[in-house]
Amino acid sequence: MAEYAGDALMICKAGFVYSEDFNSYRFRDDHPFNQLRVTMTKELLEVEQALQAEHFLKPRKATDEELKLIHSSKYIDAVKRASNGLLTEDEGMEYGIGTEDTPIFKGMHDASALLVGSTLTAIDAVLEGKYEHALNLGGGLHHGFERKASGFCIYNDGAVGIEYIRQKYNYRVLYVDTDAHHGDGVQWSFYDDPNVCTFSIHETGRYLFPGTGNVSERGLKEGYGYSFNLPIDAFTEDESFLELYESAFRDIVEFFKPDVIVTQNGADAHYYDPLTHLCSTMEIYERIPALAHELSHRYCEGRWIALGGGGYDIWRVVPRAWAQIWKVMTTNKPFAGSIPKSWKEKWQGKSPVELPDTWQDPSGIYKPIPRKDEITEKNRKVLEKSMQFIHNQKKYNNFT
């Protein structure tokens, strides 16, 4: 295993899970969830010569038994029937299928099971010791529940993957979710489990789906104290986002001492994202994977599985943000400078917006936020409340 070397260049052995069939998870042409972003990211990395044939891991479909680690048999059967046009509208509503967010599409079971299996492929690659890290951008569907689809998510690959880790490897898992939407499906799946710690930083549910993820959601019974939420204010900018993320992540990983870190890397906190109200730039998408990389080596012997997630500006934001995960994962350094012209020329004809010329955003992509100081102070209070349990534990341990 590579030894973590701070900010220095280091080469880590990582696997990139990919299949063209990820694009079969597609609700309809005008739906905001579009897996074309995975293909665009993969091609951007190839043009940059950062992704080679030896990096690819071929995903498999999850079996029904694996899906049942989280999802009920009746729900899986409903998804299968919906796949073949055999689910009634009333039945669909019961299971969250056939809604505006999660419409029915032909073959949805197989497409969804592949995304779960791709996460299991990434997990086995790392936990069997073949790779230090693995990236599955097809995964990260964190809103799925035991018997209900939600928020574009049919099966919850992150939750299935974590339970798979618990049963097959008996590792303690830290799940870190930086999607702008609260990682509700994963949190509730392990809310009473002291061997799974969930940490989600997201836009407050006051304005945004799913409306959960309050600081007060701390876990239940034996799991109390192992759920952490940072609901940040709308219009939060890079500086405040990173202040909370870095401070909380370091405290949580030191408190929990995981065996493996699983991250969900939704790229929808960016100012350009059409579904959220945060004001971050590409700066956070360099630091988010950098900290996960550092802490995985420091606490978990490098064991880190990274998933995709949200991200609805698939042209200007997601390919750059997700490519940075792979670059940091493999070299500990982000891309800088110009975006390759050949990649931009290929995709510009399909894009409704002008594609970026550089990896970093230019200054001034949005007008100054008039409530910046107020938002920053409010977010700091959220951090203080969220970390209070850890601070109390430290005081207790020092006293005893």
Given for the second form:
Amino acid sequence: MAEYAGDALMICKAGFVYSEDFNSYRFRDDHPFNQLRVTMTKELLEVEQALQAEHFLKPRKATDEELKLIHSSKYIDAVKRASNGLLTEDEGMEYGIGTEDTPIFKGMHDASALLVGSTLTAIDAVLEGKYEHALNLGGGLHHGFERKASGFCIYNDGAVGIEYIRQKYNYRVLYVDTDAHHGDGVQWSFYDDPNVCTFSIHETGRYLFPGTGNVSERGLKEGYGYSFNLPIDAFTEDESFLELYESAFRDIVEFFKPDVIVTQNGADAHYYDPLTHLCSTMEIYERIPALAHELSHRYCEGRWIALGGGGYDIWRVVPRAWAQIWKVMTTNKPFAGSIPKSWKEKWQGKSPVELPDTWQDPSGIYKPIPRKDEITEKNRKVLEKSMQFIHNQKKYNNFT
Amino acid sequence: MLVEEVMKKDVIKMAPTETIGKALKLLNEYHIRHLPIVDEDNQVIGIVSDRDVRDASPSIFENDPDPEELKNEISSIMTSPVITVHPLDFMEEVASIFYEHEIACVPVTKEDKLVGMITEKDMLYTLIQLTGTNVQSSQIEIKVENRPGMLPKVTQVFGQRKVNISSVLIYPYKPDSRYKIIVFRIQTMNPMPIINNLKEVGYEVLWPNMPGMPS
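Mind giving me the form predicted in complex with its partner chain, seeing as the form predicted on its own was just shown?
Every component of the complex follows; first up is the chain already shown.
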């Protein structure tokens, strides 16, 4: 096992879960959720020679039994019927299927079960000890509920995966969700479970879906104190985002002392993302995996499983952001400099926007935010409130 | 929303002859702040708040294990007559009563018998339901001219897009009284197609609405 080496280069053994069939999870041609971004990321990594044959892990499909770790039989049955066009519109509404967000498509059960299975493949790769880390960019569908599809998610692979870890390995799991939307499905699945700690940093739900993820959502019964939320203001920029993320992640990992870390790496907090209002740049997508990497080595003997998630500028943002996860996971150093020409040439024709030339964003991609100071101040208050629970305990422990 | 849909039906109550000590015990045990006092026919004849009871209790600096004050009858400190509401009243009316009388709780009576209680907390719960923030949704705000027929025009767009609305609120646009802001919570993660449709027909959409920021 590699020792964490600070800023130095280090080589970690990691697995990359991938199948062309991820692309079968496709609602409609004009739907913002598009798994083509996974293929684009994979090819970008291949061109950079950061991804070779030995890294690939072939995903399996999740069984019904595994889906039932989180989802109800009736719901799974409804998804199966919808797959074959046998679900009526009224029946679908009850399960959130056939809405504008999660329309019915042929084969939706198989496509969704594959995404769950791919997360289980990543988990087994790490927890059976063959790999230190694993990345499954096909997963991270954090809005799926026990008996309801929502927010582009049918089955919740992260929640199924965490329950699978609990039952098969009995490890304490820290789930860290940096998608711009609140990781509600996973949070509610383990809201009363003290062995699963959920931490989500996201744009406040005042405007943005799903609307939840308040600081006051701390868990229930035995799970009280094991749910953390940092709802940050619209127009938050890199500095403030990273200040909150790094400070909270360090405090939470020290408080909870997990055996394994599962991260949901949605890439929709970028300024270019069409569905959200945050103002991040590529900077956060270097730091987000870097800290997860560091802390997984310090606290979990490296056990870290990273998943995909949201990300709706699939051209300029997602491939770069997700490639950096893999790069940091395997070498502890992000890419820098130019984006390979051959990759850009291949995809430019399909893209409605100019693809980026460099791994980092140039400065000035957006106009200065007039209320930056207020936003930073408000975000700090959010951090303070969210961490109060941990800080109070620390104080108490120091006194006794 | 009707009072009977919101009110608590398991009411902790007292008889006028019971002691202040018992009231103190009930308030602590059930984490409540008001106790209705009823006669043998279950008619509300008075009400006490936690403050009334504490005012009538000995100071915490006294060390008497069995203070005389607490043996007085609750009827000696209760407020009467009591403002009550009916199960078929609206929550909006209850809000006005709370505001005008500066109180935080009313007993609900039917044919003069106590059937429930409504407190400040129930009122806030109603507000959360009305704003729709308790279910998964996105919020968008639309600035429209203050004249008849605007709301159906706007909501048509949501229907065409098959997006369910979880709540609608309308509030005045302060800088210019010729306009109003309609606030929608809609059950979708992707409001972009709707926002584009609304903008195409000339509405000003604020998503998000933050003073000093471009929308």
